[in-house]
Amino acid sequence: MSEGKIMKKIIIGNWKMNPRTLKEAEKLFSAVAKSISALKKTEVVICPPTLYIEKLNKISKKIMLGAQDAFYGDVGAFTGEVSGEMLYNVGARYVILGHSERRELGENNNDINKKIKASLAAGLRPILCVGESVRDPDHGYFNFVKTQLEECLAGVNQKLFSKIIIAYEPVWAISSTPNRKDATPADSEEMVIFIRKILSLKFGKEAATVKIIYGGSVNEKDAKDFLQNGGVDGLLAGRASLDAKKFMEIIKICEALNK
């Protein structure tokens, strides 16, 4: 973080396996990137499928491309995977890592600490996501979030630590969940704080440089609540991120409220 200098809000829009054609991709970022000509204190990230990104970035230069994911090998006999170094080549610059429907595919968190070093060493911006999948009325929910951060950042460079973007998301909360319920803002406030004091007996005074967001199904009717009271840096939106103008509605209340 800059003296002197507002911190910027990080939004991150994160297309899963969607939209179904290259076609389709090309409008729906077009239509956002047209819309945020003015930002001067959000940052704007949209992570669509991987084989969409080089093109995407040929588009617009005013929205900074991720990942959904990528390998920890740099080369080799991996077939089906892609490297962080191969993700950069073709404009990425952030890559996700750790989604619960990763880890819900077989992931855990020493295969996570492996992409981790790997993105980062080929110049990408982590945002690992972290959550639990209930909130236990014993609060076992902490010891199972720091766990995560702990086996999910183990052995991480101090120096590179910055770069990182912790992603709270609450699997209960998730729009793909069974039975989910709505988190509030509170809920994510929490947490913050709790993630927040495992990074600072982690890596020091370099945790209060790290950006976390909130993403729990969030929308453009809670973005701003969650933004003012749930403690965090940015959100990363999932099914509103495929709708140009809810996502732009939450670009800009963002940009609003970081005064």
Given for the second form:
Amino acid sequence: MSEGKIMKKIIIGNWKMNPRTLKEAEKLFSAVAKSISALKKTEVVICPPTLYIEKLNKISKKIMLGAQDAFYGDVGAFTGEVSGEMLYNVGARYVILGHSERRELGENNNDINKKIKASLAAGLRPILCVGESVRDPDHGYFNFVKTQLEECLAGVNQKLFSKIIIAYEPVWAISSTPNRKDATPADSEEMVIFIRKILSLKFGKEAATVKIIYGGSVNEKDAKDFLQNGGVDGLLAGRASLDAKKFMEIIKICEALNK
Ligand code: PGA
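Now the other one: the form predicted together with 2-phosphoglycolic acid, given that the block above is the form predicted alone.
All chains and molecules follow, beginning with the one already shown.
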């Protein structure tokens, strides 16, 4: 079904650098694919390690595939990099860009901006991750996210905004962050409202077509609350997406809620 009338919600699994083998990846992917029957209101995307994409794409078309990064050059002397076009050609339709774990390795807003433009040109839908590392008492984190949005989206063709998904992922709530804390749906909703405001001030009416989702240790227990009260169009799950049962539960919750 097209997105025409029903605005589909989206559940994205970020497998990160897991699992260890293609065999395990195929098993996990198949388990999720098997239990998905005729979803009408939910789009499911799995972002496995790049080298599993082509194989997984042959298992099922019910799940869309995404990469976890894409380089900004098309082709040429870029040792170790993979282009958006190459990812598209092996079956990827989405790409996570600017994840905090990549920013931690040195990626900056300018790199991410180039990657967003190149990925859009290659036909991929970018999932732009933004989010603060700490919530300071002076609310400087709003400005931090504002800068991420403005710099990452600078000069992006506004006609392509409907292809962009923004994932609000407060770094302090992500499962890999030491001493992490739980974010609440209220934390998400407040930031989603802020993101919408910044996007519309900076980029005009096209900005309303951007989907905004939440990520940061979402699981089958709090997914419903985030979907209902977090102001979001979907969820990005890391750890929970590595467990077929938990991930399926999140998908089912979304499908049941999304009227
Ligand atoms: P998590 O990961 O759900 O394990 O916190 C989310 C992410 O980092 O994208």
